[in-house]
Amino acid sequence: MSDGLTLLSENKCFGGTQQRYSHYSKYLNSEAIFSVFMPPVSTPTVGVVLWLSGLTCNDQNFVTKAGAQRVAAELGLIIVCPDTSPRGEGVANDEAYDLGQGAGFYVDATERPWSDHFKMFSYINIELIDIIKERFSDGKKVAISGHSMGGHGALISALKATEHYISVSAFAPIVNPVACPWGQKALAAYLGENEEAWREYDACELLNMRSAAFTLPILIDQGASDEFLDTQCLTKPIESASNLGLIDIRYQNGYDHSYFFVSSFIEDHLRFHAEHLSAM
């Protein structure tokens, strides 16, 4: 295609298409996939969702677990899910599941081998957001939001990059990531030793720093049998970074960290966004 896009699949659902592409990527230096659900023609477009996903996904996950294009076409919701990491041979990696390629982060990486392709808050915040405006969305606005470790990036792209969103929002979000066992493996290859780095990719140091000028709206959900939830600082800690009153925080009782819980809670979240979207 002229804009770079390579469409790999496209499939009718609810009304609407649900697609595929490749392409290019300067900040990843390598090829990138995305998904995006477009609504049916007929049902006026109120903006986009950029959803975020966790370790080991890629940008599937979502399409396929979250049932959210029922919702998403009733509403006029384009959905894009990128991939969690850059891929391919060549492609620095590790053996563990919580580094490398499926783990990236969100972060721009300084440290090698990873500085070389893992550049995933450039490319979401820059490039992807670009894509979005120029090629799917006809320059309407943007929430973000996410799921864990996408969580985290929802959260702190909305923070640093808050000039593209409108809303925000996470599940069991990994909102201190220099407090937690993921965080600081992942911050410390992808960064190096210097923790002061790491605060600038962390919510709730981001929060502190930043509060006063802060003005999105913000909801996470819990689930409160998240076997993650004490484990690896999973929302609790944002409860106390902020006196903003924006945030909107919801323990479900009963619910873990998969999928399934995502799936009970993504229509009010892509609801929660419309709103927002639709006021602008």
Ligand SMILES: N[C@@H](CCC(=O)N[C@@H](CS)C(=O)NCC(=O)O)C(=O)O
Given for the second form:
Amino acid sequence: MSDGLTLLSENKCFGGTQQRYSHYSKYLNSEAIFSVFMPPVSTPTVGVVLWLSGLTCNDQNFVTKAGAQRVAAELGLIIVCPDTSPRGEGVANDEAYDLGQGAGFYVDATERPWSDHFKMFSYINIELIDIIKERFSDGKKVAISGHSMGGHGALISALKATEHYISVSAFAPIVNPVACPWGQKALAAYLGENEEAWREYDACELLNMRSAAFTLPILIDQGASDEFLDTQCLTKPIESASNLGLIDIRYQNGYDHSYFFVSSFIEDHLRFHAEHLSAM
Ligand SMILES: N[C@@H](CCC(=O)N[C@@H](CS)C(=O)NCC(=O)O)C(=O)O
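For comparison with the form predicted on its own, provide the form predicted in complex with the named molecule.
The complete assembly is shown below, putting the previous chain first.
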């Protein structure tokens, strides 16, 4: 394609198309992959949901496990799912599942060896958002959502790049990474030991630092039987953060951290975003 995107695959799905693209990313300084669901051409498009996945994921986890396409087709929602990190032979990595390639953490690294490629915050909120608006959505508005560390990525994107988004939602988000093992490990690696820099990428800290209420509508679902609920700062700390505006936090009895939980409530999230996108 002349715009630098290469179509890797395309499958008809609920009258729309599930597509997968690769492109060179200047922020990631490497090839990058993302998936796009386009609703049926006969359905008026209301906007875009940008989805961020969590640790151990790529662009395919949501596409193949969340079961979002049927409702997205009905509502006229485009869904864009980026990979969760830069990848490739020349890209830094770590043997652990919670650091490096595939460990979705949406910050701009300043520390070597990560800083050559790990600029996921700018990739999502500058480069990919531009591609979405120019190539897929005809300038239509964007909502953002995600799961776990991707749920946190959605929250900090909405908090730090508010101008791009209409609404934000998350499943089991790591809302306070400065205070939990997954977050502390990744923030120290990507940003160094200065904890002041960490606070700039922490949803609770960003809310507490604000001088006014955050006005984008927020929906959060959290499984009450999530195995990480008490250890990885899932959801609870945001309940006491300052400057929250319109927020709906729901604890869902019996649900764990998996994509079975995501698939059970994704319809509510898509309807929530479609309502806000269509009100614009
Ligand atoms: N230690 C766990 C943690 C990883 C994990 O639970 N990842 C979540 C996001 S934090 C996930 O969505 N995994 C991929 C999937 O279920 O498809 C594992 O490796 O299975």
